[in-house]
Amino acid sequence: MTTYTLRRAAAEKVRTDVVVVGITTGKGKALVPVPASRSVADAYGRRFAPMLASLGFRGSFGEVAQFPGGDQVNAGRVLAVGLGPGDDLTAEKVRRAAGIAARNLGNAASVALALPAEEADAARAVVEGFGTGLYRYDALRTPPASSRLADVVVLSEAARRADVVDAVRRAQLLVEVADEARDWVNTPGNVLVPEVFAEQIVAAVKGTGIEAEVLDADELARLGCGGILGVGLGSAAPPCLVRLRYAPADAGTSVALVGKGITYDSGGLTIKPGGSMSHMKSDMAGAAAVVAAMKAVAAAKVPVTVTGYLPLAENMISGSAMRPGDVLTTLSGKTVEVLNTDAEGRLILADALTMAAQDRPDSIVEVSTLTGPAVVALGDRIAALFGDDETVAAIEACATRTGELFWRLPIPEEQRDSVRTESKVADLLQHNWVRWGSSLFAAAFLEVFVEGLPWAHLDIAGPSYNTGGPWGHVPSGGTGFATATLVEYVESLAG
């Protein structure tokens, strides 16, 4: 396990395998070390900048260069990471650069980070970025791979300041819980079926102060959760719903977090193209983010009551699978005509949102890998955000602090009308096969089930799973996206 230590020390004097130095660019593209790294540059004197330049290093954001420490520093190696123009340095750039440094450590057992960490936000960004950059999913390798990195020293002139100490502690916690979410998202669908996922969630929250209850298929049938049950009809692995509750005695407000948990999505009878199925084990990233966020909130003892609703199902093909044209009766009592079995997420969320709304929380935030068109609209690094003005604004403010990217999209009245009026046989239409703006239609469908409560819908289909190579601090595969913003939002409710 990697241990983080916050220290006030000169970077060139720290005895470590690697010292990471941050380099910005100044006037005339001059290489300018950040304050925490200046002592390393001073130790090399006038040779420092020419030595970096000889390695092709220009200080552009994300560049790296490394060289032996020699007699000038106590580190075995110096790893320089580019931060770009010094007058345009942000906490998010620091976060991403720290992740890049983590991936370029090599076989180091100890490292000192001489990156901008004089303010709480920057210190948090350093630890979050570096910790996330270290992430690997190796659980199924034989034997499982393990990192040699044991000790990380975060260098800061403010190492004794309470807000910086707290920021580093909270960043470590967030990395830990987000890594657990990433592990779940990366676990193959044949391993993480709904029942197993539910068991692992219950085990993960044991002893945290979070109560857990699993509603199996029989209980869901008794309640009338036709959306969850309908989606699960085609699978040999039955669906279930996990309800989590964190209720501190000093809570002054309450929030419901709803996370989509499709452990594998074949598309059902409306089958996906073969090339689109390989990463559909990630269709439960919303549920994973909710569990991770609740664990962080409970560990930080945030005085807010948080209830999590996690509908879990596998969307498969069989003789018993849900058919296009079927009508399901949801927990709300509303009937839904199903036209696209690959739009299954909104069906399980309908029941979970109704359950959340029945408890009358002060707000509802729902997280799901819901629609491909959200990725078409915004790419794979930005999530779509819907909801009422106040809740959306709060989420946007929280995302500014966490560095996660969201873009608000509207729910037009014509989409609301389509949901409610276009089915000829049921109360609601699940999907209308109009390609244009279909993420908006999905949001309008979900809105029906929140019963007028303040709410936000986070469509994280793009950024929740990175199908390409790592970038910045973001790993390949499961990213843990939305975990940090959910935690920040709950904390904001505590005032």
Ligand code: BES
Given for the second form:
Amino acid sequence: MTTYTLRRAAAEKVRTDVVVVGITTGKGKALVPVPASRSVADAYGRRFAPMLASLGFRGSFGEVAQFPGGDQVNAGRVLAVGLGPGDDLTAEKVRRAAGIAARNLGNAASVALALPAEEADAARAVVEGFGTGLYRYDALRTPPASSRLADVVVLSEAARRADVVDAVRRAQLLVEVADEARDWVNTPGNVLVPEVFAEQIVAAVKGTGIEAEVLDADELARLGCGGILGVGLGSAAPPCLVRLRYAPADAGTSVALVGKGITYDSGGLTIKPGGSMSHMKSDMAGAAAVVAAMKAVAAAKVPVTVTGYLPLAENMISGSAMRPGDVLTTLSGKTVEVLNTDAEGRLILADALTMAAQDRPDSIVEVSTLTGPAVVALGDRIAALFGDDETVAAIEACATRTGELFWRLPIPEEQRDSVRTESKVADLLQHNWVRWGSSLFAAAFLEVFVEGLPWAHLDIAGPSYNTGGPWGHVPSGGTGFATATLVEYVESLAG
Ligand code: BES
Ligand code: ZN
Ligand code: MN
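Form predicted in complex with the named molecule structure, per the form predicted alone context:
Everything in the complex follows now, all chains and molecules, and the chain you saw is the first one.
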């Protein structure tokens, strides 16, 4: 366990293994320590800047340099992290730089962070960036690795100000839940089958004030959830749906969060090529983000009613698997002609969205690793955002505070028409083999099931899983993407 303490102290006096000092650049490329780290620079006097320069450190964003603390400071080691131009410093840069510092700590048991934390948003960024930057998925190594880091001191002139204290507390909470989401995303498909994921969700929300209910395959059949059941047909592990409910007495608004929970996506009979299948254990990242966000919302006692709908299934191949050409009857009563078993997400989401809409919440936000084409369009750090103007604007506003990147895409009329008119046998067409704008078609399909309620669809296929090396505060593998923005959105509804 790592403990965070907010302290107003001079960085050079703190007894710690490592002191992290933030360095910006000023006029003429001069190295300018941020206010919290100035006392460290002063302790070295005129030797500070030349010493950094001799290490090749120029203060560019993301650069790091380290040296022993010596007699000048009480820290064993000084870790300088570059923040780039001082007049262009943002909370998001602080978040990423703090993550970079976390990954360069080495084997330290204690650390003091002398980064910009004088304002609530910066203090939040320091703790979120540093905390999430520490993340590693080591659960499956033998013996399981664990970090020695026990104490993190966040230095701030405003350490006693209520808004800063609150921001740090919330950031810690967010780190905790985002890490939990990442663990789930990283857990392999052979371990995290639908029923196991459901059990783990139930265990994870126990004692949090969130009620959990698992609808098993029999119950889903009784209700008529043909979408979830159809996708689950090919797997030896049956599908299910987890319903979560957080309903504080003082709530004025209600929101439904829906998360795609495909524990593994082989593509089914429309099988994926091997290369694109290798990280499909991450196809439940939407569900993981919803659970994580609800835990943070409940812990912060946000006065908003939140229901979570998590359809869980494994998309596999067997003699009983769903075939292209099959017709499924969804919970809405609408029939769907399946033309591509790899477009399975929209089938399980159809039932979950209908369930969510039945409660008539004030809005629905759905999160899914839905389409590869969204990654083609926006790359793997930006999520596609769809929905009505108002809900989309609200999500965009929240995302500017969390640092997560979204870009709105449209739902064109012709894609809506295609969904509703182009099946030769059923009410709805599940997939259009015309490749252009496939993410938009998927969104148009989902829209049918929200029954006119305010809604947003977050296609996180790209940013939910980092197939490359770590960057900023974002690790390799599961990223926990969307958790922060969902929490922010629910908080924004509290007014
Ligand atoms: N789970 C995939 C989408 C995905 C792709 C997630 C890459 C993460 C990274 C989804 O079920 C799928 O297979 N989508 C199809 C959409 C297509 C049929 C329009 C795809 O990506 O090919
Ligand atoms: Zn999928
Ligand atoms: Mn698929």
